[in-house]
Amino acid sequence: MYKLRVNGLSAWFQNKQVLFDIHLEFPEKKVIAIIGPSGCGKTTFLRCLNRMHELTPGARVEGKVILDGKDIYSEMDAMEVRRKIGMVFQKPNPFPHMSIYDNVVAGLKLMGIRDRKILDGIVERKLKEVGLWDEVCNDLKRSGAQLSGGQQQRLCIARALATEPEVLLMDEPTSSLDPASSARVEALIRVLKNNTTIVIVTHNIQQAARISDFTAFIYNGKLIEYGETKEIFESPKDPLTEKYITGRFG
């Protein structure tokens, strides 16, 4: 089964391409991650996947990202592409004059949902599926801002995860923690897989190793290779991911 499946994916910044022609299929309930070096083009791609690309001024997409059968960008409204498909950046951003409770519902109540019988019940579930709720469950009211920075980051992730998305895009998630908040990351990342097709993005390539069931690699803005983590690092086809996993570049 396949969740999300992207054809001949191009994208611009004004006149400068920096994606070329990606063909990917993406599992549903699996852990994807996409590596390369810097520069390469991954941010884009991730943010194409839920039209966060197109929020910059003179950028542009061609191509087809088709989300269960329908093409996100012809077929669906784009509130409605980012509420199925959710996205966690590399540097926690909970809304700093927002509580941890009213971070973790923005979404909701920008779908119209109030009942606060329901509200606070997504609240103390997701905050129990990223393991902050023992954490925050005493002081809710507190500015999300002033959590430690391995908690802003799950904090995040519980808001991403409030409406439900289907797939969740992740951006370097872990490139501002220190290991022990890291390894926390990594470890929800495996629970959430269960139910939520999740794409990374990561520079850490043991992290990409440890975490995903599958792997892409882009470079310069084109797929060099695609597999099952496995076969990618023990036997990859082309030699540009050979030389990049082995560290001889990037």
The other form holds:
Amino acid sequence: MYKLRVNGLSAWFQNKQVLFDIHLEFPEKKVIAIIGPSGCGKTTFLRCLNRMHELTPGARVEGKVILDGKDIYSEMDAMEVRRKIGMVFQKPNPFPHMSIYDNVVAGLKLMGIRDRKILDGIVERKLKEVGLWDEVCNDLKRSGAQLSGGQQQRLCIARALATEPEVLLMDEPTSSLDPASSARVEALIRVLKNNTTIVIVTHNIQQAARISDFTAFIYNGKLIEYGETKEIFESPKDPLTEKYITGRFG
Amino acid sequence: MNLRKIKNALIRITSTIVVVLITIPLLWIIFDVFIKGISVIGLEFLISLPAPIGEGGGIANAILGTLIINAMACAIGLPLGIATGIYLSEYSNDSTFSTFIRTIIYTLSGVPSIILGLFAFALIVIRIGHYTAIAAAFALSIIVIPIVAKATEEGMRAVSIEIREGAFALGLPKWIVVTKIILGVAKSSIITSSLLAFARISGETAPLLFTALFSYYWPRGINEPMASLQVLIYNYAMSGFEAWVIRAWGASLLLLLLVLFINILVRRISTR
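So the form predicted alone is up there; where is the form predicted together with its partner chain?
Expanding to the full complex; the earlier chain stays at the top.
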């Protein structure tokens, strides 16, 4: 029933604790928004879900993150975790030395999948999924860095999807995009949740309300409130949540 | 006119004059080499062996020798330099040890090349008892290593944290992230530094005098004395024979063109 269960998660940078004993459950094939003011720890929380946090020197995690019954910290290795739990970043980050084609299948090709037919099929399917196929199908050999910001971000989503992750983490994926591109990415998220559990960090409260099924509000590294988006926005139980979503701070 | 404008004009005029002054000898050298060298360059000059004085002859063995020695020096120096750069950028964790290594390597680039030649002479030539192109390649490779190591390290360090994390987030192991993503992004700075290193060793003469020395024949093997353009220029220019001196100018022009060509290539690659 639950795709991902977070159990007593705490995180540190050196000696500074940034997340405090977080408990949460993410249902399968839903969109879960993580909201909170800047610096509250929401990005760090997201990065703990696919073991990206530990790449930062001096960073440390305690607690469990359970994917389909297996703890990603003690029962899986980091590479396996990241293949099952994909990630899209705040700033589009296509590999500048690779073509559009190679960007999409980078994760597969570099892990040894060479069959041209399989790769061709995945490139077309994933680019269609993110709505980029019609725009780039005639120049797949072009560098991914030459695309516009919005196209680059959709390319990065296609790249993350190519390894068929079960969970997709998105760290403010529209914050560097113009409104039209943001709308396209939001529409894409609604489609993607048919197959994938999506956890999205956003500082845009309206965006959280528009696209998510569940919302978690984090403040100063603590989970303040978590529940169905409708309830959080219509009848928040915690006064802090209410203040934040009505724009009185943050 | 106020003081600020006067100062402004002063700086502009001074720097312009300096630029013109230093450009003159530079263009003069190129012009002079071109005028004196161009007359001798022809098919025979490029494809035949040196002949006794007064009978023409070419410098083909020296052209081939320089290419062979350079290729060997790069075959040794490039992998070692690139590997060093990878270590310093991705695996050193900025420890005291890596600072030590970095200091050593960058000091190496300041060592006069004649000392590298003497070192190769003592280490290889004396031990095996004859002059050899292998010793030359060894000496020149020590010039290649720091150039390429530095460019590799800087090129890889310049790859942004966003690109690195994008690669790790795909579940790629570190060695693949390093060799296929970070090294791939840094590729053009590594290629340009390799070309510049090649150009640089094409002009080194002192290390060759102690190692490959010279030969009037085709290269017979890499463990033999070998002709090179640099030593040919040195020998011929000092010979006092008109026919050889003019061939020294021809060889100089060839070297100059090679270096010029490499620099244009580098410029095209790095602005692409």
